[in-house]
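In the form predicted on its own, a lone chain appears below as structure tokens.
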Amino acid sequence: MSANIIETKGIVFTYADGTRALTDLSLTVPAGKRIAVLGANGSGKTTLFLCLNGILRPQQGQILCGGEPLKYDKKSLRRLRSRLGIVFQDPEIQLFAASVQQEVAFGPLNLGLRETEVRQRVQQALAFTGIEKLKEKATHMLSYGQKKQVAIASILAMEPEILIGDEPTAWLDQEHARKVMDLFYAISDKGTTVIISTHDADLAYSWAEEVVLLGRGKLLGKGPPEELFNHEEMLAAAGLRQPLLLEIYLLLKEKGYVLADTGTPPRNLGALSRLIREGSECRSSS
């Protein structure tokens, strides 16, 4: 397999009304990466993953998954699926099983599975996604959080070798919304590509390791987070802003409050807290 599981070359895609949404749009994804499609509402974030996903068609370019071609037969997009599934951005129109265990089975029922591979794999799901609990539940009667937790599962039972996160954090509170990145941490940590979508430069900073950075169709940059997100002009042209953790690791430094020579710059605030300690130690002992 390439090193690269998913390649785009020169696609784009214009919706009915005219609306160009992407343009010659060339991209890379390494394998096994957590990977954070960053752009403003209407940058082309959300086309992108639908294509990714043969739901839509690009009228021109090739995207090639594995280093091979999307097709688009029945036969061929059914594939497609099992190996790279979507958590889309409203958990409602992703649900539509009685319960959760129902909604969770219905993927690996759908490869054609025998009924105890059916079993284990909606058991790990749930187990993996903490929501063991609900599984006899009606998704109707979920919070809105849970129902974001039970998508992941459905999409983690067919065993995906890509997951792609629709701004994956959209709508919930801050307990469920680090519930949600947690677990794409460790789905991660398991070697699955995981790849999302935001507008956030804080989230998409500290949690990537490589960021995508989309504004009207195209591709304006692509890169590890710390550099990436030193060229101001290029995230002015997505209508973005530096994080703000990396704004205020930048005053520190330039205030002589942590070491000029600090190597890579902080992406959470332990890294940060280190730093100033350790600028702080270097001062005394001068």
Second form
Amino acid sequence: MSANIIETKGIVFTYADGTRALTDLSLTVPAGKRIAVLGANGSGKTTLFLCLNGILRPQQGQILCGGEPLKYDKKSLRRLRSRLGIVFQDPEIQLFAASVQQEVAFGPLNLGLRETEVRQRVQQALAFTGIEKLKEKATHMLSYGQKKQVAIASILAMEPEILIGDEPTAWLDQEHARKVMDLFYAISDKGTTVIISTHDADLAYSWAEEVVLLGRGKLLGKGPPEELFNHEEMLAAAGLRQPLLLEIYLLLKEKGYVLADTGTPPRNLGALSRLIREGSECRSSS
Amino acid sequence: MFMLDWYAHNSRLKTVHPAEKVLFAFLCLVLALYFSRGTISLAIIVLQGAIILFYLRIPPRYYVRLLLMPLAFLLPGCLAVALEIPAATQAAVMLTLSLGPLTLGISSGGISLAVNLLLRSLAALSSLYFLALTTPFTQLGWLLRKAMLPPSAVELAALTYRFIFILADTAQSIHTAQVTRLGYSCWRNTFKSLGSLAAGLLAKSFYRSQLMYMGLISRCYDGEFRSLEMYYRFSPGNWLLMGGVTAGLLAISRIPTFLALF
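Having seen the form predicted on its own, please provide the structure of the form predicted together with its partner chain.
Let's see the whole complex now, leading with the same chain.
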């Protein structure tokens, strides 16, 4: 397997009404990583995902999947979509079946798997997402957060190599948002490449191993979050701000509450409080 | 309307084989229609009512409301059956009503016919309500597929079922959005708002169906909706019970007419 599981080369996508959504976008996605595509509303995140899944076809440029250029015949698309699954932003549009079990079984059945295998996958996906007790429920009776979990399970059951989550925490309460992000973390732990899109710099900063910054359909920057979020002007160009945690850390560093040479900035509250403690211990001992 | 669906999904008889439930409902329906006798109809109304209220524990208020809904059609219909234009020599007319050149009369025969019709309809209705309150659509769809109906027809029904809820949700949210901006504050506004609600619903549904299609093809949808096989077990006890009910109703039908009320 090549190091880049999926790759775009200079793709351009313009909608029928003339809106240019993607401009000369070249991107490599290393296998097995947690990637956040960060951008403001209308920056082209969803369009990019629809292109990666072969639902939209870029007018120019090329998409490579596993090193091979993507073809748009039925068979190739089928193969692509069995390897790359999208959890759409609004679970309401993704769920069509009357019961949760049928919904989750839909993908695996389309892959042509045997019934016992399908059942096993449905069971696993429901267990993994922690919604086994919803199995027999009707999809229209679920809460929004539960619908989101079912949508994730329905993709997981297809066991894709790449899982894409389009704004996975949109409209979710804090607890469900945390659950969903933990879930995406666990999926990545299994070795699946996980890509999410978000406009939440805090979320991208704490969760991702690599951040891709999009602005008006262009690639503005790419790299590990500690590095990328140092470029304030780049973030401003994308219509975003630095993560709050990073801002606080930089402020504390400036005021001398944390040591200046701590290496990489903290990615979570625990790491920051440890740095503050170390800083205060250092000051009291000197 | 949607409560019906909720009760079906949370019914005590949900796990019962769907064919048994359909059979029981249709058994009562057919017996009521076939015998066309008040006693049989009454027995079925009481039996189904008892099951629905005491076994399924449907709130009486709700069940009464369910029965009252079709009465709006039923009562005028029965009234029309009861009224007749009496022949001049007819003796059995109890009451006559003159409307200009037209004379309408009510005879005891007409009344018993109307009451019979009313009871028969209520018996049929309560049998169907039994089915609706115990069998969610997923099970009916499964049964229809088993009954060798064309798969595309069953899928269409299933999608329609799902879309009813989406459509209702969408309409509800548009309505709310309009109410918060005084869209229904007077007659003029009400008509305007209702019009734009209908138009908006169409546009939104179209948009939504496109998105849904994307969701489907991203999961390798190829024009056929496959669904997971479900397994239900027949229960001998239920068949015994159905046999008992049939025997009981047949026994009632043997009661000579002069002993029975209707």
